[in-house]
Amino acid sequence: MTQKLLFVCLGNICRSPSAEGIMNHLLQQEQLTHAFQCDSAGTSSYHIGAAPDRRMAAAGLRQGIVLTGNSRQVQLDDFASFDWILAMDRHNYTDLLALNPDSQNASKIHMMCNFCTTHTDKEVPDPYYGGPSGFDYVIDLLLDACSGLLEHIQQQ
């Protein structure tokens, strides 16, 4: 069975569309494309159909992984056809649970700072308002997330 895995940030153009391109990263790395979609949303309309940042692709190219895909908002489906939601901070987390339409899809979202194995952060910082430090911070931060995402539900 196909797991799927909803990425959500604010706007859906630096933190999660990093998310969704280090997991697809990483699937790829382990062979493990056919068993996993992978996707991403935003929990504001701010940037509606535009690319990932180009700094925040920039940062994802420097540790070779690409980012691709157009911002989206998320959408009251989405609760029920994804298997995991995860919210890049607690702002986004309690958004995620108060536009949640059934409170059986609560245990589906997750912080994504809960599955890093060597990093201490609580949330993802959005790094939109800073320098290119902040981007490829962000990147080192998921690719830890994303891997101990991946071991989590690989052990389930």
Second form
Amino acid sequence: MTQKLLFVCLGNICRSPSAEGIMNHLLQQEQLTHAFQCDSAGTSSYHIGAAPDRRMAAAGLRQGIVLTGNSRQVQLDDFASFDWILAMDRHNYTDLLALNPDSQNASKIHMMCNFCTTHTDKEVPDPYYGGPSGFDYVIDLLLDACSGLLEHIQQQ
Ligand code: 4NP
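Switching conditions: you have the form predicted on its own, so give me the form predicted together with 4-nitrophenyl phosphate.
Everything in the complex follows now, all chains and molecules, and the chain you saw is the first one.
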């Protein structure tokens, strides 16, 4: 059965499109694209319709990851239609729990960094107001978290 993954941050222009692009990259490498569907969304409406941040896209390309899509806001039916909802930081996580209309779906919501196997970070830091190294760090951290998540889902 297809596993549907939704990556969520605040603006859906930096961290969550990166997680989506990295997971799609890993799925292609592992020839698993038939078994998964990935999407991303933001808890805010700040950047609806916008392409990924150009600083984030540049950091992705430095590691061979292409970022695509346009920002959208989380919507209520996402909680029913996705199997895994991955929050980049604790604010995103608590916002998602508060938005979720059906408590039966609460167990789908996870902190992305729970799936890291090498990094000890608890959250994916918001790179928006920082320098270029913050964007590169987001890619490194999400490569770890996405591969851990993929492994976890496949073991289920
Ligand atoms: P993201 O980064 O949540 O990773 O997409 C941000 C993008 C925009 C803003 C904050 C974080 N903002 O305040 O506009």
